[in-house]
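Just one chain follows, in the form predicted alone, and it is written as structure tokens.
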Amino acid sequence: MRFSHIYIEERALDYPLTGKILSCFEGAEIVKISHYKDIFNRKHQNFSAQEESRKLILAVNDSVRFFKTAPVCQDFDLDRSYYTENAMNCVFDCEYCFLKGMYPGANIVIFVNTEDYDGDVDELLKSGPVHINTSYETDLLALNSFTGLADHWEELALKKRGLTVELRTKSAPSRFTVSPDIIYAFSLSPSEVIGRFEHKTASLERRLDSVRSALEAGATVRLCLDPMIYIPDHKKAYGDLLDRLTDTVDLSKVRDISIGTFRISKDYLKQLRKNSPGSSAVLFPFENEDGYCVYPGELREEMTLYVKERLMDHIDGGKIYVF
């Protein structure tokens, strides 16, 4: 990974995480700026334009670092649920993902202040246990060769009772920390999803490798089959991926398994039609339901049941969350 140009607030320079990232891209040409949303904010950017050469913003975070996990996100029935914007925007280029609806541009921003989010889950810990979702903005198992984030949660995990970190992930790792605490959560989609959708993440192929290879090394493993994107023939395709799921992981081995079709806020549909233009994944007809576009529900019904029934062979229905 590669960036021609990284912008640095003012106020970024001198923390440890900003030393760090900057020794791993010595040729990048350096720009320094009064606040991210200079640049990151700006109007009538290109979306399209910079996925091929997104440039990399390094800022404070010093508005809020945590919130509530959101109706139409999965919380598996947890109390205390929340994500961080550890980072904003993802290296990917999946054309349904939310974020092309939701952010003017391509452009990745990394938060280097970790002391201060390290601050807020010791606030959020008093009140009792807390699951964080690190990777709902970002993908920060992706970023993590560079940044170390992904590493710095699992330790923080690692020494805070009652933290429970979740890195949700389309790519393969390889390397994993044992530990309740540490959940891996894999996004997993048919070959043929992947290959007309999610451009530039790991073949399905290599994602079901690292969910052995962290099942072989006792790590704990969610999958995720969500969110589920229509195609014509998209029985055949989720059975097959189900059956080279099935034949391949040892699914009494997984913490739990998410179902859900594609929905997103219709304020942020709008701008990701924009942004991924003649796509089908974006242009399906959806129906409006409390501001969230989503499939019609006899559709949603018929695609998320085939799924959980095709599971319920495999693995304790207890497991399987819809959504």
Given for the second form:
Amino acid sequence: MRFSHIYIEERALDYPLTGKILSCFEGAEIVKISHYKDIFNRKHQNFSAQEESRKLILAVNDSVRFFKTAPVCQDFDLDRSYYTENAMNCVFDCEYCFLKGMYPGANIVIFVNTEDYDGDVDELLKSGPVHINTSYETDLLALNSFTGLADHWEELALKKRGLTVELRTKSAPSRFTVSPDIIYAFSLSPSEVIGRFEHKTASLERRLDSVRSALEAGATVRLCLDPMIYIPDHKKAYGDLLDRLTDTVDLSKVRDISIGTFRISKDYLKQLRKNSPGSSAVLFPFENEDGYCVYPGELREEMTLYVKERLMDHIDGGKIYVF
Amino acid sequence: MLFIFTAMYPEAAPIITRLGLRPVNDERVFRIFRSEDIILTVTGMGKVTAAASVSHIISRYGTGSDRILNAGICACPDESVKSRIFLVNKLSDHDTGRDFYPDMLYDTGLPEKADVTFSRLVKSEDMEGSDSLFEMEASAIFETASIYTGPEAIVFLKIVSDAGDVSGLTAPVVQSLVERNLDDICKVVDLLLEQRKQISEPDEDLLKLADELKCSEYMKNRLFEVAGYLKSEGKDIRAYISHDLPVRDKKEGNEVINEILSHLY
Ligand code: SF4
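The form predicted together with its partner chain, contrasted with the form predicted alone above:
The complete assembly is shown below, putting the previous chain first.
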């Protein structure tokens, strides 16, 4: 990974994480900035042009750092489920990624004031156990090699009672911390979907290898067949994925599996289509249900039922969550 | 279109010659030189005239897929960089304190610096303790151009002419500074010409199909959406229509669209 430019808020300069990140990209041009929004929130940015050459922005997050998980996101029946904005945007390039509909540009922001996040966690824990999704607006494991942020959350989960962290990824990590409080959530898609729409992510082969290693190590694993993307031969594609999954992974060891077809808010879809031009993943003529664009009910049903039924041959139905 | 803006004619002259630009005689306010895909404007010095010319030129000649290049001389307190050219990665407006960031998407190989725009000639004391570039137009050009286009389309090249003392800056001196850096300027011009956004033309056949289906505005949007999806899958929407065209009325048109939808999955 390489960044030609790193923009750093003046107030972020002295944080240890800033130093760590800078040491990984010694040749990068450093531009000092007053506030990350001056660059991240500029008008009329061209997401696809920026994707070709993403820049890194290091900033201090002095705003709200934790958000209650909305029902349309996944909270797995957890009472106190939050997601955190540790970083914004991703090193991967999935054509259907909602971040392309939500953010004004493709540059990656890393918030370096980790100790403030730790303090917030302490506050949250005062009212009972919490589940924190650390990778809702990024793929933290994919950023870990130069930020160490996934490691940081793992250490925190080991240290703080009542804290469960979830690290969701389309990468293929090879090192795992074994704890019921650290959930490695692997997003799985058929090879066809990965090849067509999930650019720069790990191949299905590598993701499955990684799942297997995690389970062999005794780590807690969640599998996410979500979002399922419609392609004309979807049954065959998802059938092949399930064959490979059930052939190589002992599903009884998996904590749970989530299934869900692609869905996105109407406003984000408009922007997403602009930012993923010509992508059939986002150009599908969706139906609008209460402001969310979804596949037609019949197709949704067909896609989820097919996967759910196949999975139920291998895993207790109570461990399958449909979103 | 690629729009080049320079403050003074001596900054523009070598570029005009190298790119073979011809004067545009029907422009009354600004001096303009052009070729088929490049328009160079001599804005005059200062933020107000720079902003006015950018706005005028883009409004009059903009195509929606434009790139903007500001090239010119500047001051820098670091004497060792005199006569060198820099790509600007940050612009600060001295009056308002606002900062602006052009996207750095082009691999120009040029050294980079931050730039500060003043509303008056910069004196040595203004630059104390800084290693930035100083001049009088850039922030206004960026701010005005940003009304029309995105930060990926705006590029600034600055050649260091002095360290705050402009007394020796005659027209021939300025011209020779630009000449010395002309290859780099033209390299960026080429990059920008390559990068102009492709504007998708409205699909004539699709518009015809919308007419044949007697589409309302809502139906037209749905039809375009379906056609866009099919195109992204390498398919032609007409292959999904068995009904004779044109249809009799809107209702029948709607039935055709629903029929296409039913074949999608
Ligand atoms: S891995 Fe996730 S966050 Fe990253 S681009 Fe893909 S969908 Fe978006």
